[in-house]
Amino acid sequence: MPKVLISDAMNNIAQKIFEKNNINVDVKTGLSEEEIIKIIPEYNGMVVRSATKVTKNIIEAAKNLKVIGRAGAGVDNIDVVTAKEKNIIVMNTPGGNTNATAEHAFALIMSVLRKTPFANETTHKGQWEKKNIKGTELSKKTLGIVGFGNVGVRLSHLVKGFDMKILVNSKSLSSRKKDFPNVNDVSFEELISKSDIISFHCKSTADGKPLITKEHYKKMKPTAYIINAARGNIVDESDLNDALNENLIAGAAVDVFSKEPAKENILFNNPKAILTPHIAASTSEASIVVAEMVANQISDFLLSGKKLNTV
């Protein structure tokens, strides 16, 4: 009988699906790399979210592991190269948290434009800062979306009622342009220079270098805003901090960081930055969907060899 380890907290529907399929399942969260290495030889499958780092050492110790499932889209926390070398299948659940992530990006946009966190904090303190809080309207602005996969597409749908011009920089858009007549396919340089809001929804670069640097900020509108709910290393945090302090751009809202959990970061306490702790995909609805998807995919693979959403 196959055996699966769930090493991150997730909706218990995943456990129920494995049990329904007569697959043994253990839920052991918060384990260190050393603790996982000790027990991983027992398992044929492993399920993670973003907390567990499935390192080369863990994979090399996993003598019986056949599949690693990520309850979510990004697999940055899994050493995919080593997994492939060991003939271990890596699966994710694309689309499972698309709406949640896009809605959070939209919430970040509205929060930074209307200075909502500052307004909330000061009002709770009895400081009536009405005269010092002047927001910016989203309507009729230009939104630049970098990366046009599931989340980028969903965000473009969410802003339809705001009469916005949407610029997109994506390698795959040209082949799908007929499906999205209301967006404009442009170069990265054109997008950053013309957009009022730039929202990142792309993968990290192969070499891990940031997509946007100090020189890019100099080409942007001083009234522009950066939104990053994609990957932490897409935006160089030091350069972003400098751009905010030097008034090269108006503000930023960030949900992902170069090092997580972010216990310290150069952006901390910057009044022009809104920061959230990687919660874009954290909704009740999305947690159920991704847990259900990953459990069904791993069950199908272990029981019948069916491969779905492999990376």
Contents of the next structure:
Amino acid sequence: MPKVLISDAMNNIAQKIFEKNNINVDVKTGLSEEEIIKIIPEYNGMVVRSATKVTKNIIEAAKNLKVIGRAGAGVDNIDVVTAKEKNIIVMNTPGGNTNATAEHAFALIMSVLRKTPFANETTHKGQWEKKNIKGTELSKKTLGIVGFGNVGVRLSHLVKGFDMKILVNSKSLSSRKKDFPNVNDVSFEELISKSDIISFHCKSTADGKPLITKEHYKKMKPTAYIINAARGNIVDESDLNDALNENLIAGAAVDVFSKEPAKENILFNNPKAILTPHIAASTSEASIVVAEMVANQISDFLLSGKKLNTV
Ligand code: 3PG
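Since the structure above is the form predicted alone, I would like to see how the form predicted in complex with 3-phosphoglyceric acid (3PG) looks, so please show that one next.
Next comes the full complex, and the chain you just saw is listed first.
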């Protein structure tokens, strides 16, 4: 009977699906790399979200592992190259948390434009900051979406009705252009200089370097906002902090960090930055869907060799 380790907290539907399929399953979360290395030889499958770092050391110790499933989209916490060398399949659950992530990006946009966290915090304290809070409207503004995969596309759909112009910078959009007549495919330089809100929905670069540098901020509108609900290393936090402090841009909202969990970060306490702890995909709905998808995919692979959503 195959055996699977679930090493990150996720909806218990995953466990139930494995049990229904007569696959042995252990749920052991919060383990260190050393602890995983000790137990991983027992398992044929492993299921993670983003907390477990599936390192080269873990994969090399995983003598019986056939598949690693990511209940989510990003696989940057998994050493995919080493997994491939060891003939271990890596799969994710694309689409499973797309709507959740796009909705959170939209919530961040609204929060930063209307200063909702500051308004909430001060009102709770009995300070009536009405005259100090002036928001910005979305209507007639330009939204720049960097990366036009599932989440970027969904965000472009969510803002329909807000009367916005949408600019997109994407490697793959030109081949799909006819499906998106209302968005304009532009260079990164054009997007950053013309957009009022720039929202990142792309993968990290292969070399891990940030997409946006100090020079870019100088070309942006001083009234512009940056939203990052993609990956922490896409926007260098120190450069972003400087850009906010030097008034090169108006504000930022960030859900992802270069180091997670973020216990300390240069952006902490910057009043122009709204921060959330990588919760874009954390909805009741998405957590069920990704757990269900990953458990079904891994079961199918372990029981019948069927491969779905391999990366
Ligand atoms: C993803 O890559 O799917 C998202 O960033 C969500 O990550 P999480 O599963 O850790 O919430």
